[in-house]
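So this first bit is one chain, no partners, the form predicted alone, shown in structure tokens.
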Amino acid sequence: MAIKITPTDARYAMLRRSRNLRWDNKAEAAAEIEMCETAEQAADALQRIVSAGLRPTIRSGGHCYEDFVVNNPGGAILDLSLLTSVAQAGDGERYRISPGQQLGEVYLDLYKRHGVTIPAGSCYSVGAGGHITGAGFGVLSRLHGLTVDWLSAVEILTVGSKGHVALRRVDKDHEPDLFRACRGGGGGNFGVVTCFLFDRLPVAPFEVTNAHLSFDWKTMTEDNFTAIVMAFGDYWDKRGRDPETWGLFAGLGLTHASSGRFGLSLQFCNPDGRCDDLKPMQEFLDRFQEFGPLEAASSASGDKRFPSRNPGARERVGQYNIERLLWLDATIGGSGTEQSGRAAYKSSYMKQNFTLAEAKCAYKHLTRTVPGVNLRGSVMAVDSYGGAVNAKGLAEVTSACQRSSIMKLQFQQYWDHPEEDAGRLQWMREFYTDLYSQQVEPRYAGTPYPNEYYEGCYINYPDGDMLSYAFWPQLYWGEQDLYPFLQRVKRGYDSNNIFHHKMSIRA
């Protein structure tokens, strides 16, 4: 029996809760939380709640940046955090991953029994449910592939035209569409998932290199920032489609000028899951020499994905001083629980590299001063993209559909006070509106709508903001026929829209 936890209980006041404080005055709160540890309890907790009549919404690891699970005004949370069993339950050699499961437990449990890893978030934190339904990317990923891409099967509950709620066991060969759907659709669309299945699966790493650089703004003048980042985006638009640097993954972080620095970091190895060849790597260092004077950031003020952990494996490439790690060390000391604040996010795909243009907006927005507001935890995190994921065909058996991109981007804000969200929002809006006005056509401006330039959003990274256009669904799901082909899956699995959401997949 799932555990039930109502307002009367001293628990419901946390549990009810997003991790992003912003939505806590704003979501209106459901009636009642069902905390499930077993697939047979996740179906007996979903009949009940639809049963009942009430709105079922989703929770695994509760990192969604939107109200999605928490605005559900007297309907049910189904929480999934404490589904985790791997037991293989007959299913062979194959690797399980439980929703409820976070992704570092993932990278240990994988590693330890198996010596294989998935090529997902850099987030300890992050629960496998909603990070997986949604495509799955990360550090790995320009060397493996998104993690849908190794999907072979899917456990899901759903619920039929009457009522009745079913658990499938889905694949290429057994219901396929809906295989696919949940093969990067985004979560909370479908059903609800109570495993992933794997065939199989990379072999992990045995070890990586990081280096970090950070980058003064007091002397940073627009000039050097626009080359530094046209010299960034250089990289993955040429050298980095090549396969020998596809284990070459790296993050810039340009922070508000506020913040007095900013930053880059990677983490690199060669294919075969060693560092024996730097060559990749100083190649991609090397074109920031220019741009001095440059400082070796410190994991406290560098990307926590990419981590100082042991100073006694430090080594000089060329002028900078790289750290090598054991994978593991490097992917678990990476992560990081997160704490709750209030925050908002974008994201776009690029395809090329960036234009002056969209280098000198960028410098624009993040000198910029707005009276009254701290601007301070503004950042414009460009990650490198590409390798394996856009490897042909990819698209056509997922709906993970971005398969032509060189770079993500993501915009990230993170404030303390609510009296700061009406002008921290107002300037993430324009800074990213302004941006996108330039490369595309206007009836799409403000938007990073697929075309040569950009490849449109990321479903994970959701952005209510984007409901504002009408043609939202083709910024996440392309302009081809698959949000349609997503919309039918809709209709045949989900007749009656049990499971909706502000985002979710329109029938």
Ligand SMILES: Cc1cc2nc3c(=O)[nH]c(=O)nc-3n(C[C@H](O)[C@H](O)[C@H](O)COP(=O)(O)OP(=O)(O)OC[C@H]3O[C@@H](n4cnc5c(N)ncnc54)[C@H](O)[C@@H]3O)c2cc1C
Contents of the next structure:
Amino acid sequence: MAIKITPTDARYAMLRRSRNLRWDNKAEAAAEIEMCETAEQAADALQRIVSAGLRPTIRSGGHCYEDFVVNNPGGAILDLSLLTSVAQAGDGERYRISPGQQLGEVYLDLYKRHGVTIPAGSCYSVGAGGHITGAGFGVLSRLHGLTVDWLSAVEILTVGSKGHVALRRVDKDHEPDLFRACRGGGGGNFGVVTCFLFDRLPVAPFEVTNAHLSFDWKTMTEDNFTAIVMAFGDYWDKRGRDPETWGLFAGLGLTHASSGRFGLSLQFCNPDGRCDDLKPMQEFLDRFQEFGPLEAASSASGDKRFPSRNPGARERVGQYNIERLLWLDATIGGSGTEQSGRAAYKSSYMKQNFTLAEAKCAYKHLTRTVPGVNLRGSVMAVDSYGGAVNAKGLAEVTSACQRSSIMKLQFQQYWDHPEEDAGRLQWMREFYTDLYSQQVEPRYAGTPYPNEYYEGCYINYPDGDMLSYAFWPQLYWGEQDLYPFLQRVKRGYDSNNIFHHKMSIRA
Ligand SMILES: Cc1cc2nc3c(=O)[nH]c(=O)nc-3n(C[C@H](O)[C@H](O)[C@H](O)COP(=O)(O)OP(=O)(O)OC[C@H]3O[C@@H](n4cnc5c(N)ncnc54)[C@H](O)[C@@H]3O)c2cc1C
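With the form predicted alone in hand, show me what the form predicted in complex with the named molecule looks like.
Everything in the complex follows now, all chains and molecules, and the chain you saw is the first one.
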């Protein structure tokens, strides 16, 4: 039996909450939380919830950027964070991941048991449940693709038209449409995934090298800033398309000028998972030599995806200090930006390098001050993308359609006090709208609508602001036939729209 937590339980106040305190609205809170340790418990709890006429929302790691899980007035949260057991593989599947497992646990478990890994995100405590249903990308994605590219089956609880809960095991041969929808269509849409199964997974790298550069805003000119941004983008647009470089992942963390510095962090290994030939890494670093970067510990570069203490060996590559680490140290040492307090996010995919106008626009907003608004720590994080993610044929078999991009951007802000909400959000909206009004048709102004430059937004970084555009589904699922396909799957497997949130697939 699942553990049922109601408002009279001392744990309720804590467990009803979102990690993002922007969504901490008591009036919207669920009336109960069902904590499930097994798929059977989840099936029973879901049946009870549906039969009682309550609305279920599904929660695994609870890291959703929006309020999809917690905004459920009087309903029930089906919480899978205790569903973490990794049953021994059987029936030809070699690897199983449970939705409640946190990514850090997944990395440890797969490594210790099998020496393999998933190309997934960097934050230790993100849950597999939401992460994998929304595609899953990370430091190894240029080398190995998205997590869903490797997925071979899922076990999922659906609710039939008469309200009966059924456990299905779907793969490319059994209910292939539902399987494809679970490969990146986004969580909370079709049912409750209770297990992710993989026939094959990439071998975990043996070692990686890390490097961090930091640039001083005090001495930064607009010319140097735009040159740095465009040198970064140019690499992924040209040299970064060569498979020899796919083991290189870099993040340019363009923090607001009030933060003092902005940084660039990278992780590298050769395609064989070793670091014998560091030439591609050096080549990349050399691009930034002329801008006088300061070498930095990762904490100063601002990117917490890479370890902040150095458990590895220091080496010299050209004029740079780098760290050589065993892969697991690098992966588990990087905490990601552990979310707490209030936060806001936006995203975009880029198919080409930045134009000078875009780089100038970023400079303008990152150096702009707004009276009374603290923008310290606000960041436009530009990640390298592409490589194996863009391999032919993957868009057709998954529901992650962005397969032509070379960079992925995430706009992030973290703060503590509700009084700061309005000013911070307004700055971020103005920045984003301005940036995405230059190279899109006027009717799509303010968004990275898919065109020759952009490829929309990432559903695992959902942004409720996009709902103000009638074409918001095309931002997340593209202009082609993916969204109509997902709508058909939704009608077929959740005809009563039991699973919904503010950005779920509209049947
Ligand atoms: C600090 C931080 C770092 C991040 N880094 C990365 C990164 O490097 N790469 C990346 O790709 N993403 C990253 N993300 C985004 C992350 O992938 C998403 O927020 C993800 O959806 C979180 O999953 P969750 O299970 O923790 O969240 P939850 O809040 O539990 O769920 C998110 C959504 O998925 C649904 N869902 C959850 N479990 C299931 C299930 N079992 N079956 C069906 N639907 C389900 C929920 O209903 C909700 O709609 C990061 C997020 C944070 C907060």
